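What follows is one chain in structure tokens, specifically the form predicted on its own.
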Amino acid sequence: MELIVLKTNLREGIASLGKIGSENASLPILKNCLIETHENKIKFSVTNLEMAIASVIPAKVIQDGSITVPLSVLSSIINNLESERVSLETKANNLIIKTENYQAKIQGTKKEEFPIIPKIENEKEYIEIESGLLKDSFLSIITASQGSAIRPELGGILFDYQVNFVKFAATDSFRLAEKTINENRYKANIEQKVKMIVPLKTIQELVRIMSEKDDEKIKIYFDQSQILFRTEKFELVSRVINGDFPDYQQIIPKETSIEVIVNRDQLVNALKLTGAFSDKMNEIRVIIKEGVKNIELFSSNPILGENQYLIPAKIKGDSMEIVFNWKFLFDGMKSITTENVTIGLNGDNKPAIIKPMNVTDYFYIIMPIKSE
């Protein structure tokens, strides 16, 4: 192998990668990342066995050839050149990089000791999405999810894609969120429905490397088994969670007994102040007295002290006193960019549900703590 490439499109090739290679101690090889030549272009991969990320970058290729060389070794090498131009050379299972007055030597191994990276049979059928609207869609949901050794299925990310409309939901048991995109905002040829359980670790890993850029496609392709991401510059193919994401349908409440609309901006400025007086378990008590056009967040702590704070509300319904976790409060306003927000309140023991005002695609779903 014998290249020149930029060191700009290098750093960018490496970035993309993260560090889920260096998870798996255990297997010296998964640390390594497998660089590739072809038509011009060098192609840098991971994995952990669960997940594998390339990235593509433009380069002047003399000979074509392969080699994996330590990752974290080639990251800091190249995050650290002055020089823009840069020539790498495979000789002997070594891979030498130079630049004007620099040069190096790293040993690496043969590409046919790297794992074999996973790839989807049929790549005939495909969602293509815009990047940016896909990145906003995982991180307004991202939050209401949390790995779970005991309840694999609450680790991940439900992707349902039902023909007409693709729903993203994900939950801990404690809340949950939904987001929607229908079918005039994605291109798709697949005329049967998908519904499978992604990782949150390959979610986190998607949002980490995709661009915000509204006209940049991603294609999602599945089988049985695995969903691929992929761009011009990059790909991401991941393992799905065996096992049935949990029916949420019941849960959502279909009426709810107090409205309350309120200040989205000063509803997290509120949380943020009366959250810093919370006990350990992050609670927060919501006070709507009927007939009053303001709703009260109160937290105390018996050694900090305590304190309250009123935001004016539009409250249709009954007086009542609720007990959140104000992070998971947080959490679900974090998502919502209108000016306003919707919360529907049935009750201390039942699901809260909050909307941004006159939005329809998206929810979050909060469970009180009973209060004693």
Given for the second form:
Amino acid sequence: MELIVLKTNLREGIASLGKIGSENASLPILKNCLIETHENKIKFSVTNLEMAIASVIPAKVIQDGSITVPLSVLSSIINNLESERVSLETKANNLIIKTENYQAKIQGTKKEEFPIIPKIENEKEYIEIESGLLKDSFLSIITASQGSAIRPELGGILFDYQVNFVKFAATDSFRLAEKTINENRYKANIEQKVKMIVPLKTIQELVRIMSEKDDEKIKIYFDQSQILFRTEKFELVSRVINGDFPDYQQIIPKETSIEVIVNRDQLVNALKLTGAFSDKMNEIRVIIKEGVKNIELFSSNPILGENQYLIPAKIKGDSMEIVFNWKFLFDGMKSITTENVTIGLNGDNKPAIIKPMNVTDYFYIIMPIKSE
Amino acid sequence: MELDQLWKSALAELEVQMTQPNFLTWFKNSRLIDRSPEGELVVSLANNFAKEWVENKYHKSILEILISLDDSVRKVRYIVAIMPVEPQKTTGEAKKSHSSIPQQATFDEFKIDAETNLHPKYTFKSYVVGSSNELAYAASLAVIKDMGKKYNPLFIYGGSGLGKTHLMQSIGNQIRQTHGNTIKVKYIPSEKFVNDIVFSIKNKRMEDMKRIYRSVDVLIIDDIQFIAGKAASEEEFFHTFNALYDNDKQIILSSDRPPHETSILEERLRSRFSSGMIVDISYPDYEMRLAIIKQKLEQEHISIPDSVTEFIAEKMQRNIREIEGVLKKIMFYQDVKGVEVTRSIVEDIIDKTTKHSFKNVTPNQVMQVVSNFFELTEKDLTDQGRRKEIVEPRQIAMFLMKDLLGMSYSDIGHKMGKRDHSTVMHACDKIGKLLTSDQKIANKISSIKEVINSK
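Having seen the form predicted on its own, the form predicted together with its partner chain:
Okay, now the whole complex, with that chain kicking things off.
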């Protein structure tokens, strides 16, 4: 292998790989990164046997070839190089990195020792979606998941393709977030419905790599045990979680007896402030009074003291008090960007539903803290 | 040689051919899961990476080793296991908080046990026993005491919303409670069973499917009537049934009617269902309904005047699930709206609960459902035949059109093959009377209503 590549491209390519490979110590080769050339492109791949990430960058390839080298060494070299042009070359089992004033020789291992990255058999059927939209959608729901190891089926993100819309949902059994994307915002040629659970870790890596530029498209492929995300710059293939995502339709409140409309920024601010006094359960009490034009957030701590905050609100329905974990409430607010939010309530032991005002493609359901 | 034994010997030889980390990485959780008569073996591996690697790097040695151990082996195929990931065990129940400390509530519906599919809310404690279900209840207790021996299979039938699911899940939960993890229980609605079969056939994963279902000690299948007429599912269920039955594993089934009335079901299945204990759950009498309502109210910590509970018990005769619905609405009125629940409000609620769903039903749908239910054609209903097995369904169809859709007698007559309106009147009258005097007819009609409702 022999090639010349620009430092900025190289950095970008290596940065996409993240740190997934280095976590598995049982098989030393998993700490390595596979470097291959193909038609004036370099492809870097890493894997932890749960998922694999590959990035592709342009380069001037003089002679095709391949090698694997420890990723940590490679990335610390590349990140500190100064010269713009870098030449890479393999000699025996070594990778030689050269610039005008620097040369390094890294001991590598043959490509044949590196795990074979599984392929998706059916590459004809896929969903194509804007990268920025997908990233925002995932970001808006992953706060509700904690990657539970006790309940594997709760440890991931539901990917629910219903042909004319796609739904993503996440839950840790205390709260649940769902985002819907309608068919006019993606292209797909898959006619049957597909439902799978993607590990939280996979989505977190994906969110990290995905660009925010809206013009970049990402294609999603799957078979019964894997999912593949692909753009021109990277590929991420991951196993999916076996099991059924809980049937959460039944927990969505169909109607709410109390509806509160508040300014989103004010609520966020109030949560941060009152949260300062909350106990280790992060409790804050929300007090709603019929006929009053604001809601009160109250928190107290036997050692620290107490505080309350009034937020102007439009209230429909009766008086009530309900206690939440303010961090959970805050998580739900983070992904809402509209000026106002509506909070629907049904009683102090029933789930509350939070929605951005006048937007129907997102909701966040949260269970209160039980008051005995 | 046994599959497990064969694979163990093969692994022992493989282990020395590679480094320990390699062996652990690629062969951890691998299993030999199937063998075809032609000598093809199926090996399941932990993930796609392992499959690729083993297929490409070790296939030759694996095949050689297996042939040397067993010369009837011809081929080896690899698949990725779809067995669910073993959940990590929680460190005891010590975390259960005291009632004085506030507790973060969780979504109740997520408490279903992923392994057994049982919902913890169904227990015998909350099951009200009366004359209509005491036999079913006693049989259930007997099954728990003497699993797989005395009453196998236990077949429970009865109308919708009378507590079949509650009873079956209670059996499962009770067994889990007394035996813990030593007894494998699996509860499954037959619809899910059918879906699993379809999925496995499509993805060529029947081996997994077979293994999962045939490894349980207690298999509970709800609403078994749904597999009737689905050939592949009936076939697979038949074999699962035999495999479990021959090994003295307990099987519990439920249906909306007794086995001999489910005539599209294959004969060999029907006769097997009838070979164990068949019990029915019929409509609860007034006292029992009252007890159920009282018990629900206690559960939810609410109180409503006795006159109202009595009124509900009197009005809601057919379906306990609907009683629950009514009580939930009453709670909503009391809790949230703060309204005193009076008899007229309850009357209103009951009306809405029982009548709501038939608005969008068409006469053709009624005919279709009725003819399907009795396994006739729609033409049989409108024709002039006077055989008994046609006359009754025809009269029921007329009755339902009147009762559910409120059509006029002459419209119904026209729809049902240009019959005279007096014929229709007579039919509606007759069925209406039978409904109170003939339990069988009442059961049939409520089952049919249920089907129409679900359309």
